[in-house]
Amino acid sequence: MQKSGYFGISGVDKIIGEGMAYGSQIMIRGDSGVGKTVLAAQFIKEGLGCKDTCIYVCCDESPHAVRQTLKQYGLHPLPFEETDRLVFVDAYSLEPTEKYHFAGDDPLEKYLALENRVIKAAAGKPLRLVVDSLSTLLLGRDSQEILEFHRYRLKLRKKEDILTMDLIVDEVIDDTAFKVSSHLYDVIVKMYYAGSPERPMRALHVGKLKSGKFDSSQLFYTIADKIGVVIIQELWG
């Protein structure tokens, strides 16, 4: 029986139902500060808990900062790094010290070659891949280049049965680039601020792109220390 993957967030996993097949592509999109990296940390924690090997590509902050985030939400990365169950790729630092690193202004072909190399080193194991955030790598590139990169990369990851999560910052990637790439993903989680400016609330929608639209549920959530994203209310519309 084929293994299925989950986010590790009960209200979100309820919508996913029987889980996501390995080889699925997930887009997490939203504004800065809404909790995308926290959700990614829970996704990694869930993966390590079910014996997956996890790769985390750090584009918006250093691997050190991401390690601190993982610790804040209940995961101590060092034991998993020592056994190669958790691997960091540094696509952020000007003077990287990680084994795997990438200069953000290099061609996308060079990034893809690096991603392939990291994945090859973990071949034969159930894999989760997080890129935080992919929009930073795509910044300043035209829509056609982005689409070609996406098509080829995601086709490879599907063929390799890798559960891939790409984080996208809404204000970084333009609407055209988003539209030409979003249809390539199996699942999109849109995270945003709802409510009034005086009382903003974090909310999300889970979309199954193969169905052509987002699920009808709006999930309100908070971010709790040592846990992460916690669903606090569901409104069915």
Ligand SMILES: Nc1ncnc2c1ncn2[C@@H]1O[C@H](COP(=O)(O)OP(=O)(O)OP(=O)(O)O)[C@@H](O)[C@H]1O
Contents of the next structure:
Amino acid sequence: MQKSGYFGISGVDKIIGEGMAYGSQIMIRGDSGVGKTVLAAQFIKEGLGCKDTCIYVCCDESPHAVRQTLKQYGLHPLPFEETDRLVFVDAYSLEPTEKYHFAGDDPLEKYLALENRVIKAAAGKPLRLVVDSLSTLLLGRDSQEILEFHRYRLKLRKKEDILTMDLIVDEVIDDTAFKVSSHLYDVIVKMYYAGSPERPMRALHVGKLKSGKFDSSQLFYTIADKIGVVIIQELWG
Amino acid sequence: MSNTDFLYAMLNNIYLGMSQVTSQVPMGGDYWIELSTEMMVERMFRKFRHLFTPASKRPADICRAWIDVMDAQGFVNKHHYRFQEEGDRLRVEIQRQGCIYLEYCTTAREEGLPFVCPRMVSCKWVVSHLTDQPYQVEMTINSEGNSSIGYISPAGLADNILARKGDRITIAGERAVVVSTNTYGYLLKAIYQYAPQILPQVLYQSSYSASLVEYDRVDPRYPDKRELIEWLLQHTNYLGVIRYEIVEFDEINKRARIRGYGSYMAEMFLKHNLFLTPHMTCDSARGRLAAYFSRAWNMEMECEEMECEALGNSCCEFVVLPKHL
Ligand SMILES: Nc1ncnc2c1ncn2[C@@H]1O[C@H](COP(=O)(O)OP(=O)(O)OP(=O)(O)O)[C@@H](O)[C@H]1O
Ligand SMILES: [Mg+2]
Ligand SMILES: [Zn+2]
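Right, the form predicted on its own is done, so what does the form predicted together with this ligand look like?
Following is the full complex, with the preceding chain placed first.
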């Protein structure tokens, strides 16, 4: 059965057209504070609204902080966690606080094993996986290790029909090894600051690599309480 | 069958017929039977007004004088009635034996039809009329006992009544308009076309705010929070929105689980294609439930939809829980 998924952000979803097949891989990249986590929260909210099972790997903030973000954008995570439709992996805290914990210094192999375990526990259901952020997970590691891990992992997730979203903080990653592998993604969303210093704006681009198309239109957005990323061009039909 | 027996049977069947009709019309129920009864009483009252001489304007005296009039006409036996004032309430005890409405009373209860005791209502109407104050009847249902016990007490606010006065329709005294799902669907579609991103939040928030007002209006009438919420949910059903069923009501742990059947939102979203992919739709129900429980449990509550008819489930299911958790 081919199911297709959306971001839950109109404007972006319009560009995606028919939706993304489960098994697609999405990269969200942008500077710190630009709104990647907010976008990921909406992606989760959309997934839960479709009854998907969602896995959120927290590398940059604690699961507690991400729960607060979800609440701020209109989703109470608890009932979904209680029914195993939302699962957090804590790759942030030094000491284990959640059922699933990854110590940042451990080898990527070990991370992959953990990710596999969490996915296996939810097998058979439409799955969304968010890693926030993958760049933190890869930080300071050997480029050969990164390359191998990255290729292998995405191949696995594709085979398992998982809608995967990897967040990348631009300034953290300038590793060529990583950049080379960016072509592995089906959809890339680049989020950035636009406008002038007096009138700062946020904007994003949606790129579809597989089809060779890069939608060049610049979508301006704002971040609204209870909703999240709102594409300004969408507000006026 | 004697002529009188036939008339009694007719009278009871007329009441049962009214009950059946009011249980089938939107916003129907007890109130309409009460209203019909009051109109009959009013006609009787006008006819025998000259014989009516209450000792004072106290509810007990009014009722006694009225029953004396009815007794003198041979309609009732005044020895079957006992009135006793308890604070601002009047306790009314009526012997069931020999009551001409007995068949209506027992059959309506057996069949789960709306029921109001015409004799209680008769007393209530006369008290309201004479004192120019709204009163209400509360019955304690005790079909085994020999007598029916009820209270006539000052009424709170208007009920969930759909009424028409001239060109205006009102619900609980507030102007109402009946909107077809076609009209409402296109309203939603227009919002969706102009700003799809905000539609769920608009539905949630508008319903939340409106539901707080509804809650506050009904609140003084029900000391029991669960009864109050059940009343409000029943009201939503009367309006044809959705039929709710409370499956968990845990006031100690501040948790509720509620099912919804026949959600108009699910129907509307499917009919007008208000999403790109099958999706939970009942954000207005979430807003409503969050509002009711926030008030009832005096704490900021939130509501999530866990199952939805729009996703092919046999019902919608909502969980209500504290925001701070
Ligand atoms: N309701 C709101 N209205 C406007 N701006 C908001 C609102 N809520 C949060 N923000 C802003 O959104 C930004 C948060 O974005 P987010 O946490 O998603 O960034 P990020 O890209 O994940 O950053 P990082 O890489 O540091 O994790 C903050 O700059 C915050 O000020
Ligand atoms: Mg972030
Ligand atoms: Zn629903």
